[in-house]
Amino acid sequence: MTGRTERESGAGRGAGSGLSTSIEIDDVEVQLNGRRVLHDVSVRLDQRRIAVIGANGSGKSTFARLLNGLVAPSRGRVVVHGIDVARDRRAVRDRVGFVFTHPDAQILMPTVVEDVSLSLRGLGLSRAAIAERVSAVLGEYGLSGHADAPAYSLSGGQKQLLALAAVLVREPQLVVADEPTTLLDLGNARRISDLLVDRLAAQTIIVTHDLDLARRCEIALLFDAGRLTAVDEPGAVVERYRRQQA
């Protein structure tokens, strides 16, 4: 099953690496705790904005976790931007930023500035360079005024922005967001959606139950009972999903 359409958009523009920005999944199966969670999944994607939808337990979050090595395939091959994920998880995690549904699972440090700075450790940057990049990303996402605030004191929307900032400060070429708006109120959900769809230079995969958000992407994938059942223009995939749930 191919994810190519006439609306290909030059996924990952702005990364500036000149490397492949395709995602290739070849005959993948995933078994977890003796249960088959994904099977017979094959797709190639190089669009810039990709939605992943499906019912709870359909396999969509497991699919997302394949892309940076959080889950390993039991069979088949996963290649992200030219990197075989099973062979080089470290390299793929340098290139892929993952945003979880619950920002509290990602926020590790006491203050906002410390949490974002943590993401840059191990990159060989000077303290001045780290401070500059952290200041820039906090300003970009409206968190400058909270730089020294305890992370626990932030609102739900601000915590999600902090989780995004901590991922984006590393300048990944692919961002995978697993249901990033599920726990947010309408205003913050719209803010995060606009950021993911309209503002990121990186290629972005959004796992979501928000069908309006899915429609804003360039292509959508539908999972059902561990299988990838549709890859098409988002409107068509959303309508197919609605029919399944009727």
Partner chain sequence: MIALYVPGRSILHRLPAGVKLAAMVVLVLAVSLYPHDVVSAGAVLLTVVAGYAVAGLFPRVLVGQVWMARWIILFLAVSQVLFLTPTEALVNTVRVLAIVLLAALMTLTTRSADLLDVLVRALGPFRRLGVDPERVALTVSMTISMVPVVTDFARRVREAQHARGARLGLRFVVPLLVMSLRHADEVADALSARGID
Given for the second form:
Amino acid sequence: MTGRTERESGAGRGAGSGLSTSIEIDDVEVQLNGRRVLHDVSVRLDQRRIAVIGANGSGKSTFARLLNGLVAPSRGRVVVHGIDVARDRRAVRDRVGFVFTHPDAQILMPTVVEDVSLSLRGLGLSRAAIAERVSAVLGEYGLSGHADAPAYSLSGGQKQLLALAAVLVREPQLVVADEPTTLLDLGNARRISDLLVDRLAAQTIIVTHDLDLARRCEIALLFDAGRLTAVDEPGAVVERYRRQQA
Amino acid sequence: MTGRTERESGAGRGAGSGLSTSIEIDDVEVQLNGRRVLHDVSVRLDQRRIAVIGANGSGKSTFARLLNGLVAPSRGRVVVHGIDVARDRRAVRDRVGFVFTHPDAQILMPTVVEDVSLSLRGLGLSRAAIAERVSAVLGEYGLSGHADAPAYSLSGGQKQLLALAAVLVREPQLVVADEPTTLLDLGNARRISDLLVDRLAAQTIIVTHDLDLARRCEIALLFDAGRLTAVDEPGAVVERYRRQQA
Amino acid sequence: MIALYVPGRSILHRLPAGVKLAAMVVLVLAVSLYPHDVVSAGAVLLTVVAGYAVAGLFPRVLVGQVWMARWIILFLAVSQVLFLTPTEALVNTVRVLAIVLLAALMTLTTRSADLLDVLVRALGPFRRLGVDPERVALTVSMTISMVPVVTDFARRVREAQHARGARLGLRFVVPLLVMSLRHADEVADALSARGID
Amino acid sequence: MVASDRFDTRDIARIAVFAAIIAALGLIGPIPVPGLVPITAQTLGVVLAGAVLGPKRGAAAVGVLLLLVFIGLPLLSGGHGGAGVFAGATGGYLIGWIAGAYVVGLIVHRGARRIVWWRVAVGGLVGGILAIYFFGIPVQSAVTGLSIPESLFTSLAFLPGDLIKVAVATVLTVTLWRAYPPAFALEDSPAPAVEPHPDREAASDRTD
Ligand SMILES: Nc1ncnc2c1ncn2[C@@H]1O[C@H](COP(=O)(O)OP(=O)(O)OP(=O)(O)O)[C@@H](O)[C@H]1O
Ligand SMILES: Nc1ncnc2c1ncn2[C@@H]1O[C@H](COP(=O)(O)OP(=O)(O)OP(=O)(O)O)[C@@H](O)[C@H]1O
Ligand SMILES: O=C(O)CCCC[C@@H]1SC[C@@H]2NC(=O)N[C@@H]21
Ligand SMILES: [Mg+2]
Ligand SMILES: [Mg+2]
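Now show me the form predicted in complex with its partner chain, since the one above was the form predicted on its own.
The next block holds the full complex; its first chain is the one shown before.
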């Protein structure tokens, strides 16, 4: 797994080089229950580590959810790694992993092993192959000791690690994380941040209120009232956000 | 309301002066479902602004919940402003307000007005008096425009303001807040923090992972694996926590 | 959540779940339909008790089961004594008790997961009616993981209620429903994101 | 679960969460009635499942709960569970729960653009009581050897409790409609629009 990730990330490094890690958002608008929550968003992202910041309700989560088809644009086009999200949701979901804020909401099965195995359903793998990959991933995330434990008995940090493991076991090319560290303490937050920034996938998008984490990315996007108002070097974008919120 | 708050806070200022803002925790142990989650906690707190920090699962929330009787000690004594929590839970609840992390969990009624009014039930106030106090508080927190809106339609920040309003309308002497800013953006977090630190009650205890907020308090408590391991000037305690989590 | 299954190595434990399920259904039907007298009803009950002994569940677990069925027995006995002769009431009550204990014996000696597997496979023929056995199994497993979550929501609502000095009574179900249904929406997103739809 | 149109992930999640809610309601009871089968708060959950989720999803939620009970989880009130509970005199009522939720859902949701209290009340009476008894009483009669009228008479013991539960369910449903209309996912109309808020912190129905 690690091998693959590294190879891929190498490929994606050169800005704009490979199609493989390019996200193109073209004049997108999103309406939810008749309300416009994203307006005229256009951006092309070739960087490997991308931060998304902005006020509560500014549209960050909606933007993140566009990227794997959890939300459909009412206008415009979203192309992720060469795949049109509206056309081929299956292919996109195979390529994009999603980590949510609340670990409880993403743990779907009673035990740790079952939960990670769920991610591998429908990929046509044999039972043995599934078991092997699951146990490898649990080992990697330090969860082997809890394999058969009921998931609800894990601590907050462990739950978020489990959520990551369940996403990563599918080896996504792009990981989108929506405030994955908000409920965690310093140590757990650092552990998850390190994984997201340094290791996991060819490309990672992190929605966060943690400005230090945003600064560790290569580029940052700022949302304000449903509009994308800045795409720039993270330091500059964070400064702008701070001024806006002052 | 403001008048009263200021008078009281003046009284509580001198460290250890009035009984009115002293919290005494005496050799307390807490067991939950047969597990010991707090061990041998003893501390006396006369400061007005108190921060509580520590790792996930270290016992911070349990400590906070001790202070208004949501959790009962299995050994030892908790005395808040002269009232033994185990003996007179009613009196304690009238004196202590509690703000939870997830506003969703503490918004109990369908609309904003109804939710705030709920807090004033059973105090023997007339309908008119309740309505008046509620509308005053909503005005103070900038929620007047949403008075009859269903609470679910508020933004995250507004919900947390509503939760605060519903607690503050009872004019508690002590406000305990368990990670009240975690889900908020910079602006909303600052707004809530400012209220908690500068204005609300004679005494405030803030459980938080936000170390800047902790630094704004007069004293900080550090929990580690169910033990109170430091009670000191916030800068020093934060440093210690950082080292421990490194 | 503690299942009712009692681990063991008896022959009853080791029989395949499908066999036990089929046998249980057949036996329950047979015992129900047979016109019993005091002797036959008593014999059936004794046989079932022997089954508990074979499974190593005698007497503690058996007594527990009878205790659990106490309301059913009481309800039966009271309503029957009102309308039937004492003998009829006795025969009926013993027979129902035997059936309940028989069905429970299968539960006690069969892992939930094994039973679920069998039931899911048994749903196969209903595919044409639009029943998707895999999705049924998925929903069942998700429910198991949601029970503690919802119980925790209930605790949080209760705490908020106490902390605010408010008494909601049964209305506390409303905030519980709001939290739970919002949670369901988040879970739905997580399902989709994991490629299940 | 026998639905011709497939449930999507949102339906599945709601079904699971409601099954869990009915299980959680089992922790409240049972309220023992001296000399009688205890009254369970879970039928309140059955009515709510139908009223909130609608006929198919509501019935599915009850079905999932019963499946869990059957395979040995102690999710009925008082920690009851296992195949045994279906074999006793009250087994028919449990099957009736599925039909009950369906009927409540039909009456409350059919062609509805909003939730109205009397529909919930009627739904509760017809689905939450009549439909459940319709399955419960014949089974009870078959198992106990009593005639149908005699069984009917004995089950009158539940009636006061069941009537109270219908009243409670009506109040809860109407309150939920005010508190969180999207809960109902009415087919014929989107939930009443929330007025957009002027400021930056615009209305949010999902904060995270
Ligand atoms: N009801 C309970 N039953 C058993 N153990 C519990 C219960 N509630 C909490 N605990 C345990 O008590 C310990 C302390 O929990 P607590 O919620 O006080 O931690 P915390 O410091 O607030 O953590 P966090 O930063 O994640 O909120 C944890 O190990 C937790 O698993
Ligand atoms: N299902 C929905 N129906 C109507 N409006 C919605 C819906 N979901 C979100 N919104 C609105 O869309 C806007 C953007 O929401 P979004 O969740 O993307 O914000 P966010 O930037 O992630 O905020 P936060 O920092 O609080 O997570 C908000 O005003 C919200 O009220
Ligand atoms: O085993 C159980 O826990 C439930 C058995 C069925 C109880 C029936 S449902 C209709 C009637 N109303 C009640 O409150 N109880 C019975
Ligand atoms: Mg968000
Ligand atoms: Mg906590």
